[in-house]
Every structure is written in C-alpha cells, then in structure tokens.
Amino acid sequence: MPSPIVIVSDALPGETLAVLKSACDVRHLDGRDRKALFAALTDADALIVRSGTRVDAEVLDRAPRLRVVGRAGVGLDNVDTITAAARGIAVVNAPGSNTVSVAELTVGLIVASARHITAAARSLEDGQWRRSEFAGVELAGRTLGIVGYGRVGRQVARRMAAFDMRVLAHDPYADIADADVHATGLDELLATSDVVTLHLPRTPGTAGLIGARELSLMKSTAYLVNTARGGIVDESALTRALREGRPAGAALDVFATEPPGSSPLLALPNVVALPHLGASTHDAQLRAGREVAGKVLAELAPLLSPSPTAV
C-alpha cells in the first residue's frame, strides 16, 4: 500500500522527523505560501505545523484525506481545532516540550527588568558611560507573583525560589501546595509583588486579564513579564501605565499582535521586549518534534498496517 503522505509546513530540525520518514512520505513547504499549502493537502493524510502556518477552516476545506494536524509546540492558538473536531481530524501538539525553555527565558527577563540589562547595553552601544542611571534592584528577599501555576510557573518558583525571593501564586484551577509557594488571590497578588510573571494560556476568561484596573494595583516599583500568551494583557492599558510609571517596567515575548508591527510599547524605556523566543531552543525543537511525530505517527497507523483477513 502507498506510504501515508505528511506535509511538514513550519521549519523543524531533520532529526526529529527520522520515525516518520522511515514509514511515510515527508514533504516540506512554506505554509504561509496558502496556495502551495492548499495544492499539498489535495492528497496529504497529516500536516505538522509550528506557529508560521494558520490551521483554519479554509485550510482544512482543502485537506479531504486529513487525519491528524501535529503542532509541534503547546500552544494551538493557530490552528481551528473546533472544525477539525467536527471533521474527525485529531490535533495533536507537544504540552511539555517547551517548559524549561520558556522557564528559563523568565528567570533571564526578571533579570534583566531588575537591573536594566537591555538599556545599559543600548546606553553603552551609543558610546555613553552611565552607570549611574542604571542602578537596579536586588531580587533576594523581594516577592514573586506567578498568575498560572502549571508546568512553567512551577518551574519558574523552583528557580526564583534559589534567587531567595518570596514566591506567591495564583491559580483557581491549581493545586498549589508546594511548601515555598504562598497561594493568594490575584488582587492582593498583583498588590504585594515586587516582580508579576504570567504563565496561563489565552482562553476567553484569560484574554485581557492583566487590564487597567489590574495594573493599577502594582507597586510603581514592580515589573510585569509575559512570556505566556499575547492578549492576556491590554496592551493599551499597559502603554499608558507604564507611561504612567506604574509599574515601573514589562518584560514582553509575546504580543497580541505578531509580529507587533509599530506597537507603541516597543518604543518606551521601560519595556524589554523579543520576538516570542520562549520555545527558540534547539532543546525545546527536538522535543517538540520528536514528540509530535511519534504522536502523528500512531494517528497514521490504520495506514500503515495491512487490513485485517476474513476469516
């Protein structure tokens, strides 16, 4: 029978893709090309994506032998997992590939909003010498607000906690019971942090969580960084806090916009701001493939096994 045919549409490391290139045909492409998409999925049994293809309805019009769409990351913001349900098409993803990239990328934003890294080095590359301007703050004996106590927050506290700050969390879904977290109620969270990190998927509750009124509890010495989802908070609101100096400075990743275009946060002082690099981690993208692979794989396997005989 033909091997099973696999349209890899975002960039993933060859490696990752070796199990399904011994059993099936792997084909690459550009999927933000729609036509190229479109003309591939004519025949294609499972497409693996990453966050450059959008996976929406139009997409899977084109796709009438689909199977499985395999997003090798966690989130499935980009991909319409409502129609593919209604369709029978599993979406598969890799939840826990990225935990430590992202974890670790927060340690490095806290770092860098509580000593102003980025704008010394900016002062520094403009030949300027302005040690004083730059004074920041120790993070020892100061508090932590995590918002989302899943498998990020949690490994952000483990690490902060060795910074020997004070850890609060807030999860109404979590079981919060590690013995150097302090569970507390987002309000008083945002109330009492030195530092606010967010860690919770987009969803409908979650989409402008952090607002105006949110922001405005913060220390005018405190620091916001979002390395989770963009939408979760308002970034106009935040424009004019900060503007405002409450909270003193944001550490952003993610956008509710990508990319950002002329978004008017990049352009203040007092943010730090990537283009969403919490899973760019060559760790992080063999995990993520591996992983969605194997998962693509045993969706495929009715194709790959010969039909049963009657007897």
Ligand SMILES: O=C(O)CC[C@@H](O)C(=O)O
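Since the structure is predicted, the reported quantities are computational estimates derived from the model, not experimental observations. Positions refer to the first chain, counted from 1. First, how it differs from the form predicted together with the ligand.
Hinge residue for the rigid-body motion between these two forms, chosen from Ala267, Arg290, Val181, Phe38: Arg290.
The form predicted together with the ligand is what I want next, because the block you gave corresponds to the form predicted on its own; please supply it.
Just this one chain is shown here; partners and other molecules are left out.
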C-alpha cells in the first residue's frame, strides 16, 4: 500500500516531521502560495497547517482525497470547518498546547505597555536618553479586564493577580468562579479597566466586537492588549482612537491581515506590534506538533501499514 501523502504548509518542529515521515510521504510547501497548494492537494490525504495557511472552500475543492486537516495550534478561524464537515473531512487541532506561551507573552505585553519598554528601548537605540518621557505606571492596585475567560484568559488572570492587579473578566459562556476574579459586562469592563486584554476566538459573532463605541468607553490612560485575533478589533477604529489618545496605547500580536503590510497601526508611537508570536516558543510548538501529528495519524490509520510510530 503506498504511504499516505501529507502536505505540510507551515513550519513544524523537526520532531513532528520525523514522526510523520516514519509513516507517510510528507511534502512541504508555503501555504501562502495558493497555486502550489492547489497543485499539491490533488492527491493529498492530509494537510497540516498553522495560522499562515487559509484553508477555505476553494482549497478543500482541490483536495478530493483529503481525510484530515491538522491545525498545529488552537485557533480554527483560518479553516472552513463547515465545508470540511460537509465533505466528511476531519479537522483536528491542539487546544491547550500553547496556553502558557500565550499567557506569558501577554504578561510581557502588559508590562511593556505600562512601562513603555519598546518605545524607550527604540529611543535609546536612536542615541537618546529621555528618562522623564518614559515614566510609566505601576500595575499593582490597578484593574485588568480580561475578555474571554477560557484557557489563556484564566492563565493571564492567575499571573496578573500575582502582580496585585484587581482582575475583571467578561465571558458570556464561561463560569467565572475563581476567587479574586470579578465577572462583569463588557461595557463596564472597558470603562473601568486600566488594561484590557483579549482572549476569545475570532468567529462571525466576535468579528469587530471591539469597535469605535467600545474603544470610546476605555479610559484615556488605559492600554489594549490583543494576543487573540486581529479581526476581533476594528483596526480602522483602533487607529483613529489611538491617534486621539483613547486608549493610551495598544500592544498587538495579531492583525486582521497577516502580515499587516503597511497598516497605519505599525507607524503609531503608542503601538507595540509583534508578528504573531504568542505560540512561538519551542515548548508550545513541540506540544502542538506532537498532538496534531498523533491526531492526523489516527485519522489516516486505515491507510497506514504497518502501524505508525507511536507519538
């Protein structure tokens, strides 16, 4: 029996690739090259992606043999799960694999915002020594508002409570029962928080959730941190709001379109911007790779002989 063909269209750890290669014919390409992706999918049994490959209906149309799409990470907003389900294609991901990494990056961005770390570092690199301009605020005693109290939101709450912040959380679907975390409505959270941090998925229901009205509710001294998904925030409204100084600044790991090209957000002095690094630790990538490889091989089991290397 020929080995199943697995297309890997984003970077995966060597260990994951080795596991897959022990049982499958693994082919690499850059998933942003749609032409190459379409060509490779004609005889593919599995496709493994991260956030860089858009797996829409057009992609699935080109893959008549596809049994499984593996997402080496959490967010499934780049995969058309409805079309996949309609065609009997399994979609598997690795929830929880990168929770700690995203929470730790979020802590970094909160501290960087309160203390102007990136702007001050850039200024010194430019040969300047402007101490008073970069005076920040303490986080202790101030209020953190968490929108989306799932895996990452809860880990951020724990870590920032250790900074002695008062923690609010808004999540219509979660049980917010942790001591020291106060459940609130979204408007109240926006109006009372000194830092607002987003940890919810991008779905048709959450796209543009934070728009001009919501931003206008925030304090002029507050910071917005987004390590969730770009499309949750209306970027045009955010650009206008930041130019007007309400909120005071934003730290963004994610953008509506990635890479964000010439987005005006990148040119604003009160923006800290990162190239979607939340899950980019060796630890998280290894966990995500192991989990997704195991799930993909399980879906391919009927095509495998002899049985795959255990993962």
